[in-house]
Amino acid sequence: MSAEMLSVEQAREAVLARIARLQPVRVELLESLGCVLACDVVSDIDVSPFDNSAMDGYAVRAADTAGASVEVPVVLRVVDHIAAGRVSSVRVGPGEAARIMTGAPIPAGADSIVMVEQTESLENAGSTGGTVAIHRAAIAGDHVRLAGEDVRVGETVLHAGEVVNAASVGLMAALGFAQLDVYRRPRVAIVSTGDELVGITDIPGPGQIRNSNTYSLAAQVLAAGGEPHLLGIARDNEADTRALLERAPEFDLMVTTGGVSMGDFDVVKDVLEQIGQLDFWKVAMRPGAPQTYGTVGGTPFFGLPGNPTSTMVGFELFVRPAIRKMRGFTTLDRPRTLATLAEDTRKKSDRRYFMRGIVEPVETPPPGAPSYTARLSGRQSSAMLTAMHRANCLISLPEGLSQIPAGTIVECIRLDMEEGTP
């Protein structure tokens, strides 16, 4: 353990050095959606498998229709009504047209689809035996959906390390698969810390407060992909403590919030030195930096302030890519803007600050400006969840820095953005 206090590029680095890709597991197709995948998906089959119509009207050869216009038609004899899942046993010869649906299998005879707004019935065209009135020329190949136009048989088409989307999902269908292997969800223990904290639906009492962190981490463990586990409240006494962190081993990921400041009852720190290893436990920053961080029994351990704002600011930069990296994505952080500080803003300069922040859009930018502009989304105290409600970034403002004056290009956090999104 270093008593150093490390920047935060240094922090993550040591996290995710020592985080792992979790083992691969068989999922329900629909269960698959947003996770990664853990190998090849090839299909067995062509897609489509046959030859069929992509527009209901009628198969023809398309010989027979040159000329063929609103004054002059081309007027064809009906041998078939085809609706999609039947397959013709007619064969559509010289003079000849088919009534087919949108997805039924093109007639033998036939090379294209002449749509039905481009024909006009005549003698019970709908039918076999009547006539149809075609008013536009066909070339071969019209509206005709080739077999295997989309998929081939042996073809891989989802490669591992892709994301699921419901397009994979729509096309996994297609080709049959109910089930496939992904980077399986992290189970996320977490741990809240206090004695002030009683339940949301309590009325608390003098010194007290309601547990809101539990249920904001457990959001944001959702948000990120992982299966968030509420283990309780560790009262303020190394025995309480103890007894939950050393379920740590059950977990992929505990995340415990409060306990890790230098106060006479903040005992994660101890606690965890005495039944796992710390790897550190202050970083650079504001808000939050008491960042604790470790293992306990092989499970990575992530000790995060008790404010609120502390808490949800050092799950994002945190937690949030160790949890995407245990689920196999090789992209772990939100989107970044560059934005034009609306507002002077003050800060220490010893560390970086991570300010709750409004990026919007500016439709006409000065030349050489960035496109944004970002403003504080309300007052900056960690203990406060208010701003980091409206915000939709963090601004942040780098080490070194005292004064930060209007004008100033900053670079923002995109808290609206999902990791991989321009």
The other form holds:
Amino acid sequence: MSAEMLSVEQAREAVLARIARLQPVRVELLESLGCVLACDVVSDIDVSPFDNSAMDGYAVRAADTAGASVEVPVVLRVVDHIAAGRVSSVRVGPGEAARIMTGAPIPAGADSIVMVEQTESLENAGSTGGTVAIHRAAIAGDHVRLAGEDVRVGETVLHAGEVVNAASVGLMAALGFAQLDVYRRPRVAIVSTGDELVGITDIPGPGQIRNSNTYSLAAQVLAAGGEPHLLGIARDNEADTRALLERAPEFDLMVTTGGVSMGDFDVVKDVLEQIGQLDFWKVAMRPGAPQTYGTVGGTPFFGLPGNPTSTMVGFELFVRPAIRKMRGFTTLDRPRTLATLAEDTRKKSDRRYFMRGIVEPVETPPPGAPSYTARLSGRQSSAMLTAMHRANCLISLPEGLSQIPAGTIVECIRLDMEEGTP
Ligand code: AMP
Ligand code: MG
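Having seen the form predicted on its own, I'd like the form predicted together with adenosine monophosphate (AMP) now, please.
Zooming out: every chain and molecule, the one shown earlier first.
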């Protein structure tokens, strides 16, 4: 299938069909943030574990406070002073109250809490032996948090397949889980190719440029929840390229940039065929037509084109969904927004274009029009990164069209949104 031109969808399907979810691993609680849970989590306790006060105030017997008001308060004798963390051994009897703090266990005998704002300290009300005036009749259960109100023993609190967020971490902490089983983050090897490349702290000599793609790709891997491994630069010869590509089986995924076009020194495809398998390399898209996909020793291999924006767009469309699939996610693609194109654009009709753009809400769209507009974020050369930097979307312009006038409704891939955001 290597010579035929695939549509973006065909290429994406072919890639994802070959990508499998990675094995679950046990990680420290905080490391699970953002990962997909690999098992159900069942609570072995009630949360809260005991009935407790929701307010700072007085624990009372509601019947004692019947008819209480500011004008005609009920006066109760204070028999204990209960801080959070202490279990009272005193029973609140008729005509009695216990001073109580938020989170402290409700003492025996009491059935409700009167908040401190609805009381008046008489003698020594804050301490045992004093008295307190109650200004409001309590109803049994007022401001009492019951045991198991939040979580019951035996309840499944988190479910396999859900994504761990900050609240899940808090819940797990409350239930005493210091570790969780989640799907592993893929280890992604990144290789740049090119005789012209120098390190980012080097001063480029004549004809040389800094190796920026290794870093944009590593950042994209990190943002997608993968673990980037920077293998450095392969020079444009087979021996050098083979030496780095052969390392693919050490990783879950390998991504290279450059060396896949029609240039005399583009050796990545040849090396891939020698040491692995080349599945396809032509996708009807721009930027980034030479999207190369294959395997080396069973490790999926993406050969992205070298132009800085082509490489980022290729990552976004193919590598990012693959990383998410490996991590156990079922939603693999960014949200898409329909928008009205704000300017005339032109393209070649034989392929899909992904223009770097800015999508913005419009306050009062004309009837029937989308509530967003989209415009280009700068010059669209794939060698330039500045338009990509300013973009919050890729404007997807379909095959078959060449002139696309302002006012056309277009689909925008939201680079500024994660899956699951509206
Ligand atoms: P290639 O796909 O190897 O023909 O490269 C296409 C263009 O991208 C050339 O202008 C390269 O200099 C440039 N390029 C390739 N690799 C990188 C890289 N790692 N960082 C920045 N630019 C690159
Ligand atoms: Mg090159």
